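Listed next as structure tokens is one chain, alone, in the form predicted on its own.
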Amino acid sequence: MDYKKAYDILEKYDQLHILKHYESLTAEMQKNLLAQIDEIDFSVLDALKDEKNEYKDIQPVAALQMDKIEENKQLYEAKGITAIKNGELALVLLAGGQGTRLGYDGPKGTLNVGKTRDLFIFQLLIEHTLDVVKQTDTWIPFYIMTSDKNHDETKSFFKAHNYFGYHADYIHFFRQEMVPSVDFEGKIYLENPGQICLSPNGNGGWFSSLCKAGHLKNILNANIKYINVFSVDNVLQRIADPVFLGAVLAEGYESGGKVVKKANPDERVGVLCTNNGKPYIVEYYELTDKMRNQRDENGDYAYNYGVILNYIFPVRLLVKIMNEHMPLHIVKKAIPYMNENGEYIKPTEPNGYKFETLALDMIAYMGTCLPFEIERDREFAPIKNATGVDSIETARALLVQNGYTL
């Protein structure tokens, strides 16, 4: 991109102070400062003036629970299988975030859950997969979203670990998009005189990013017709499970997600169900009391299986979704940030917003969802915080407690 034509884009969204130190940068900090306006995508910025009080009509969902599961499993595990073994399945991991929450300075997925011998988070979900590779005798396309910062850590931590087992010539790293953050006026922030400040763009946005590292042309070309996505979080997810594919393929629904029975009507997750008659996952703040204490025709709670972050999506629509505008979620965050007079602010509270896509909302555009109830403690430990639950301790009790040697 040239400078006259970066003029022009910002031109339009009232958006030229990020040129206004171009004279004083060096060639080289130009060239960058050019090319990080050529990438964004400046359209993040309508979401600012759109104001949607969208009608809600959510209503319960059942789930396929775990003994009608038991019950078909031969049928469904069979369906899987032959599913993966045609080559009609993809997997991608979000694995973008750092463990800072976790006190941990790296990639999430490095973490090292183990006490006597290494056990990595990267390891663990490779591991979890190789079951179904030996199971199916087939290696299955392992994609892995990165972010800016983590990306070539990760992907030399994969490399210097021998990819855990996993066929090399199966893993493909992409980085997530970045979005701009703007100050409450919606001018976007500078780090400094050759550098926006730029945050990803929320889990929502894998397959967009996805498909601008390159990789739907390989994807369509081998004609995968799903992929399961997953996060990094959760260190006993059983991913490219054939019994949930199955289980979504036999029970003619197009997507599926995997739930499990909520701790207590109160825990803090957000549960499938329908908005309108489309998949919706309600978030645990949108339930009210009624909702929450709502029965089914069984007597158990009507709104009860949360969702894990583990879904199974047709590629045929989530091409359709890149074609449409996923929702943004305006965020309020403390955003560092180089004021007019060249110092570099470090602000304790929200000085304006970032933008963010949620891969709950990929939901929405799939016609059926199928809510498929997993066992808590067989693929539920998700590391999320530094102690107390959902931490790494509760993950490691949950390990040992399912046969693992730490």
Given for the second form:
Amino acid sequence: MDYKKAYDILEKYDQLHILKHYESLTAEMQKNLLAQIDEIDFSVLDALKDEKNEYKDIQPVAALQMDKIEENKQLYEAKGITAIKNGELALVLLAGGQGTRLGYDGPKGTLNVGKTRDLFIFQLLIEHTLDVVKQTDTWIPFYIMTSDKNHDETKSFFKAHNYFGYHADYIHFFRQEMVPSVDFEGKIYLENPGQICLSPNGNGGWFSSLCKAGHLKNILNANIKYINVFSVDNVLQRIADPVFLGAVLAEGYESGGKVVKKANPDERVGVLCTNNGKPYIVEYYELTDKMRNQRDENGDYAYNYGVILNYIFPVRLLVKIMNEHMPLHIVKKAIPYMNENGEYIKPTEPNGYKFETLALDMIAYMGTCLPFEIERDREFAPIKNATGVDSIETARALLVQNGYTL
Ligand code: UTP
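Form predicted in complex with uridine 5'-triphosphate structure, per the form predicted on its own context:
Below, the chain from earlier opens the complete complex, with every other chain and molecule after it.
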């Protein structure tokens, strides 16, 4: 891309400040900046102007509850094990986030929660998966999504730890795409005079990034039918859970999401429900008072089960929806940037917006989605914050409660 073209694009999107330092850059830096501008999809900025509010008809759906799961456990588990043994399941670990709330320097998965020994988040996730590998006597392909910000570090961390005992041939890394971050006025931040501030584009693009990285061919050739996708921060979650997979199959659902009973009606989690008859996750701020207090026929809260970012999707439908335009979410975040005086600032409070697509929006494209209840204390220990709720300390306490030595 030449200067003129870059100028025209930036002018169109009212972002000419990006070229403010252009004249002072070396030829090499100028070239890099123009290349960066060439690669960026500036149309994400239009989301800031988008005020369309589509009509929503939100209805609660009943979860498959723990007592029912327990009753049918043998059947579900056997079905899940057979599918895994047949090589029908692959895993995708979403590890491209920046973990700004935690404020830890480095990929979140490299965080050590151990006290008397090393116990890294990545290690715990691999160990949970190894339980199923042993149970099924099958190596399950394990894909790890990273971003430009943490790819090399994540990859070398796994290598240095010998993949925590996983078969290296079954671990694959791929990068997600990046988008520019803006201030509250919609102006793109610069990281330094010759570089635009980019951040990972959310966890909703994981399948298209997986395909762009060239993995689809292998997935189809290996006849992988389902993908279990999950977040990096829940250190207790069951991964490749045969009971979950078997329940989705046995109950005839296209997809499934693990859910946990809300601690109270006001808990700030998304709830699996339907919108215009299609699976949908209603955000806590979309729930009206009436919905929040609505009861089902058993007298329980109707919107009672929050999602924990652990889903099963069928490859068949993922391929079908690959080119759909997922909704773009505008998220307030603390974005490190270069200020007017050329100083690099690392804010602790949100100072602008990032644009993200979310994995939870994918379920809207599935015909049906099974809400599968899990036990909070045994399977939900997310590390989101440095202190307080969902922090390293709360996760450590839950690990100890579940028999782990820290
Ligand atoms: P979060 O919503 O917790 O976002 O991600 P985050 O970026 O990690 O953390 P904060 O909000 O800045 O504190 C949920 C899961 O989705 C992954 C994360 O790594 C985590 O596993 N994720 C998030 C991505 O893979 N890519 C992204 O762009 C964002």
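Positions refer to the first chain, counted from 1. Remember, predicted model here, so these are calculated numbers, not experimental data. The term rigid core refers to the maximal set of C-alpha atoms that superpose within 1.5 Å between the two forms.
Core-superposed comparison between the two forms: CA of Leu220 displaced by less than 2 Å.
Once the rigid core is overlaid between the two forms, Thr82 does not reach a Cα shift of 2 Å, moving by less than that.
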